[in-house]
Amino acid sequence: MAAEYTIAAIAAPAAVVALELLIFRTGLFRQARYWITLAIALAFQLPVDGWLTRAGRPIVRYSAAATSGLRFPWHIPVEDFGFGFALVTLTLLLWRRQAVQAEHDRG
């Protein structure tokens, strides 16, 4: 059977790829900010997602039968990574839909 969390987390971050590029068209990719702020994510994703699921004593497991097994860096499974731009750029998405919204119904 195929590891349900790794096609999950393939799948989340083109769902979300998709979403930008086919509805919303909100130029968010364009954007050297949001860039940023996923730099910024990432950059406290990596020692929290590390100490979570550190080697020898992680405080979250993940069954070896959901996951491919990959792991980089500090034992953190790569499947993390995908759910963590999923979220960051829907939350970012989201909210900028809002704000153009907005801008429209205005003027």
The other form holds:
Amino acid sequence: MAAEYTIAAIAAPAAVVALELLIFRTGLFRQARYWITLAIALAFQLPVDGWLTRAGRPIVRYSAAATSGLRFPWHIPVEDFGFGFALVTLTLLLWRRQAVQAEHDRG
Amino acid sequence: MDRWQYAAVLAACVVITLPLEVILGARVYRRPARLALTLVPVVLVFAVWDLLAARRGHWWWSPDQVVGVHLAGLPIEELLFFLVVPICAVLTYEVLGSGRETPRGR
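The form predicted together with the partner chain is what I want next, because the block you gave corresponds to the form predicted alone; please supply it.
Below, the chain from earlier opens the complete complex, with every other chain and molecule after it.
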């Protein structure tokens, strides 16, 4: 039985990507600024998440049964990167969709 | 001060990214309706995920490092996280686009 958070951390990014490719079609993934934003978000996730999950006195604690046990870098559960990707990408999709729709409405 | 550990992390995120709006002209906070329409679904989806995960014991919060205010079963910080992180991401995205959109959606 695979760990539940591990499954969710794979399923959520897949769902968000499917939402864009099959339904929204905003073209976000073709924008360099999206990928750069993602890289910057990842760069900030390291210190922020690193502090939240730090060894010794973590602010957030994780069940060993729900996670793969892989932690990198430091004590960040690798699953958190799937969670972060889904959070940031869904946000940017919804933000961009409104611009695309406004453009469409203007003809 | 320990109870403010998580809140302080969020405050730092807000402060660090504020210049993107104020100095670099990202115009994210100044588009509150568009921002709200972006944030509402994000908060709903991730709060539900978070709540289910917490209920099933996937993760939990150190009680002495959160302020102790809970909303819908989650620490207030956790809900604020779902506002702060998306806002930071949109600010970054907008700054990179120099405030101009070139929608080419199909």
